[in-house]
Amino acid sequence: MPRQLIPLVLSLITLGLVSCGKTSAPNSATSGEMTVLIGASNPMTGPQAHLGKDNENGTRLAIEDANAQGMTIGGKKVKFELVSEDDAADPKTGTIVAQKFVDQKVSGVIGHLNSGTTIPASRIYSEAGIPQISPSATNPKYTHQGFKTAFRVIPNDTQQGGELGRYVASKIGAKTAAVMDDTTQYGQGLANQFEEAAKAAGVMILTHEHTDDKATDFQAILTNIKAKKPDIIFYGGMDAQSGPMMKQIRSLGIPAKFITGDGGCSTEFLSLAGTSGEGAYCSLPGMPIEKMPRGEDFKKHFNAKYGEIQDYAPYCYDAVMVMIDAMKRADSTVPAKYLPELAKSNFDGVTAHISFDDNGDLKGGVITVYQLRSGKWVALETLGAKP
């Protein structure tokens, strides 16, 4: 080969190797088919991993069901693909995950589980124009930052905390209360809403104590509460704390009733609290699953594949389906094109009829109060305007 042709031949070989090594970009379309990435961020490790896995399973089930329909959007057959990340219920990790989703060019995000991760991540999604639907973050701030990309499919803590504050006064008959929270945006926000509503209903708040979402020993705080003799103890936080806390309340001989929000209203609480949990109250957004529009069918479908539902799996399922419904109506999976349709959603889901107000909050949400009886959460009453 003439020496002067060698560089040209090497260049052609290199170009051929690069071309052979190419991979399709995220959300790419080839041969009339398109892969659409949907991100999901939850704590998959640590004390809340059981809730994170529950959320992931609800999201995954929806994506599998959507793919089984063989959808065509924008003239191309669509395959939805779940991109799941562990945010460890940590705000800093949550923002790292959010930026990773942006870099991967996901078409939308389901999550995050916790308010503490959802709120800081929401700014990143907003700046990138990526729609985000939370199935479980209840702090009001999330949807009140002015971000047009932020939505949620469950009631927020203004409603949940308010309903619980009024409930302990009118239905449980509490005259005095001690309040505790885990100092997270979820736990503290819910506790503050409860305290405000309880006070307005005539309940005297004797003390408001703080712990954190890693603690397991509450003896000092509970000893202080015991001396004040409250009728009821409210805890804003997750089951990893409220379960052991319930045991310690009873071991100290505190006769007060106990109530917590959705973070403790799980099957895991039953395991952690044991028989000490008997008589405890909790709340969950929405109707009991057997009274949800398609709750019974979803429960059978989910149980067959993943076992018992912890808390939010039905809401994860609905969040995915609402997002995909908006894509279908827009005939596009491009965030900027389907986002206006998402805001106009009018969707009959598993959990409820889903439409959003101007902030991105669910319209017409309800809260259900449960009590632990004979080792099972029993629905007592659904509060709020029905959808």
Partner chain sequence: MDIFLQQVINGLVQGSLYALVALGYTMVYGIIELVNFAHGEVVMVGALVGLSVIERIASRGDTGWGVIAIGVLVAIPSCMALGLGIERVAYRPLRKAPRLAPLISAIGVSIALQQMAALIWGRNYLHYPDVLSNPQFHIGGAVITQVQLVILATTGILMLLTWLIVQKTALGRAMRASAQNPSVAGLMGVNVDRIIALTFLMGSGLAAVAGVLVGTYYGVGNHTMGFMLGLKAFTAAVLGGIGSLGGAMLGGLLLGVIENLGAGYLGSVTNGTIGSNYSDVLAFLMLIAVLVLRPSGLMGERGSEKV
Contents of the next structure:
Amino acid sequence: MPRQLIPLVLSLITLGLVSCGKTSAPNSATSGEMTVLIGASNPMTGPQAHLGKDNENGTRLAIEDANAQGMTIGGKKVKFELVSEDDAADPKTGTIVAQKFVDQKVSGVIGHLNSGTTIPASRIYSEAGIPQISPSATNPKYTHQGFKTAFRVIPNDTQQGGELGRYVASKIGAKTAAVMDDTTQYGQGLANQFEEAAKAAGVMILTHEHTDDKATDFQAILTNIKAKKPDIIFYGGMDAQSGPMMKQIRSLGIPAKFITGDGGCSTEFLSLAGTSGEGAYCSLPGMPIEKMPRGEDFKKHFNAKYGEIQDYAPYCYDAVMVMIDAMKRADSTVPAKYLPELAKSNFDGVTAHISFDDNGDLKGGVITVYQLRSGKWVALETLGAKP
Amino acid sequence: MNKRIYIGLLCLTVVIALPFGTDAFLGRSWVRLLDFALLYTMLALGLNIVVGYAGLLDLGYVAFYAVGAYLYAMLASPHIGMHWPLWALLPMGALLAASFGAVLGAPTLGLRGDYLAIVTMGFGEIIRIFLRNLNITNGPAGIDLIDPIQIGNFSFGSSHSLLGWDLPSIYNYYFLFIVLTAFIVLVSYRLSDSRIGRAWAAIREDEIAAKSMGLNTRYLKLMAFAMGAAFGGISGVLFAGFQGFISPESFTMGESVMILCMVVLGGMGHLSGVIMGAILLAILPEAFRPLSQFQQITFGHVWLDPANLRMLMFALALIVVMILRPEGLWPSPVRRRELHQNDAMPASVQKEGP
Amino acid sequence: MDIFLQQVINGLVQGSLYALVALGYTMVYGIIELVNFAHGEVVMVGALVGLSVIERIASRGDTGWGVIAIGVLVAIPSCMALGLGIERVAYRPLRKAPRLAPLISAIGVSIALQQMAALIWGRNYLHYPDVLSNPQFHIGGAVITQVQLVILATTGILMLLTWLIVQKTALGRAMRASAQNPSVAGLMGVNVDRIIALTFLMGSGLAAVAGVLVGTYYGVGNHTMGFMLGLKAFTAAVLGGIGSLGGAMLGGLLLGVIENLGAGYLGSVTNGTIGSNYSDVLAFLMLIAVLVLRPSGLMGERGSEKV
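Could the form predicted in complex with its partner chain be given as well, to go with the form predicted on its own?
Below is the entire complex, every chain and molecule, led by the chain shown above.
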């Protein structure tokens, strides 16, 4: 039996070694200045790493901007500091990161990127009373668990898919459609909502096919769709799939139009689909960046620092700004103090006018439809309730 | 004899003090990590029965973990409105996973090592694809609001105070997991020296010889699969209750590979080694997290992305350990002796002839 | 019918890519009985090296197959060096180790290569430059593109070349001998270490070609692209009978066609209850069925020559 002891001793040693590497939390206030930590958790490794980096950049930009303004909260000069962690889009790692943020006493969390990590983490934030704003988790469940700390600044799947379904019927004039999704909760949620709304608007759904969020070959499914001759193909999923998919649609000689949600509404789609992408539709929650009072500025500002926007960077930016706005109104960075103010937010962001309903969902979000014309996404129309 | 009792007591003290010490020095996230490390320990011990004891390479082990987790999630959540207690679901999870193991094992046990590996991998993927597409598992969206584990009136999901000490839920789970891990260690330990354990060893070393000695190899291999799967199922049930939300992305092929790494890296077939492997590999990726701070301090700025660097270090650690200690970090003494006998022979002789 | 034909064509093209990658698995396995988990990542590195080269040339305005060819010619030696390096660093020291040790170090190499690629090429999905006009041809209602034809031709030629080297040259004879019995081959004057290195060299070269072809075909490259491809190719190699060259070819093509037909027809055959999302299930069930009936794969007969 004594041998059984050795692993314990060894793991203790490991822990000891680790603790050496750990520096004390940088929460110490220097004279008159207060450091406020804001956590950001995104996948920085694995297939969604490019989106994770984009989210981190958006968050970082907001924090730098806020610091440049030089804010005073509760009589002290405040310096915000970003704590960015990798959750690898893995639910288990997500909860560890969440616990880490709680340990470090962050004042608020921007994240996580995926609904799969956001939902289990939200329970930990809720227990610790730390406000969490997800810039990109669209699973309706996230805000329906009864947690007072869970917010999001992006419309959930229900809304976007519905608007797109009606748009396809009324504005594009499609009579038949084929639906595809990537079997993730985001893609499938969006596709199901689209299907429902399109059906209700009189569009005949010929087929609903499923692929994978790691796939690059869609020709089997597309060949199937080709035989059914739909007017339009809808895809619920990300740009890494929809870009190559667009190419394969054209090389198989399918004449149908193509429409996808915010996951495909990116510069990545432009380069991956190449010239085949011409005429494709996509949607983004919120107003087109060009039409927002500060949209163009944000784009230029972001591009200068980090290059092209991938997907959700503007939402991350808004999430930070809404949070800081609530802190200002509450005149405190203590979670328990500014949380009630956050729920009462009424803020003009880059992506939309932000206010929350009782669940923490974005109120009256709008959707803008874009079309790819001569190599550029051109905003066509803004749908849904106007702010 | 006295010495043993002292060591046992010391051992117990360390186990009980560990979460408190960890919390004080490193923070609660490390206690949570310990909880996960214990879950992985149970998984690794289960896989150890299949790979380490019986010598069957299984690359789809995570499927049994998933079976246990989904069983708990479906029968103890608002998903279909049932709230069964742990004492019912824990044995059910073990039993269900064991029968999945037997179902997988039955047609495939005639296969040679590496063929078995690919078939088990395929099985793991099939389970994952079903979880992802079926309606009753709620597809890719997963199942949320799973009941926290509860025994009697004691809920593991909330804080309790004991003699003035505040015990948050991660502590409760830690002690629950410790008890179950100890149970699995005990079963594994007893198994290894039992009739069945020796029969497994015989099959592992030379199947044809074992068969000719009158061992029912088919039945024995099925036993190994079912036993290993049962531990996976138990671990899955606990995981679902602990995490409160599960979705198919927790049960990928990469997870199976990671559990296999724990078993092999620690020392196949040797309990202490496997436990160490599991704890080490569960903790290592987190231990490399401060890399960005380290870079900041050493070089003044972050010149390589810490997230990638972290996984890179993890991978290099795997390679280096295997090269320096191919038999695992802590192999059983028997196994080490076997390997050292071979040291004298040239490399190329090692492979079996036709 | 034209739809069926189209599915088969797509399946064959996808399958020939699997087969090309599967060759690497099968040759290495044949000789040292190691599942080279990192092989998919070598394909990924080939694709990304090719991408960088092609992008550089394409930015000067050059187009056509010549550009792709240059990409391939740069990718091949890069991957060969990588393959040799992996063998030397991660596998050779483990040749006399317990059977699972090299498997773990292979997994380590696989993760390490992915992370290094992410550090070098970034995390974004990279666009493979459009340097081809890619005309389409019509056969009986189905479409086949020039890229698809080139992929079929290239893999065919490479397969034939590999087979000739293994069967007809002195080097091939040494490889077959080492596969059957390394110690006796050693006694007969075969430098087994060198033969193993050469096997890795050939497998990695083929992987480089496969990488550039995959990139050109789908138009996308990313540091995670090798994993699934490697897994599928490994499955194909086992399906055909691991260790057998013909088996890798057959297994690859079969897997490609099954996947495509499965995705195409599962929905209509089962009246919509089971859709295209289950095509992988079908592929794995086929694999299990084949292995249960023929435990050593389709062409991996007992006593047959393996390399």
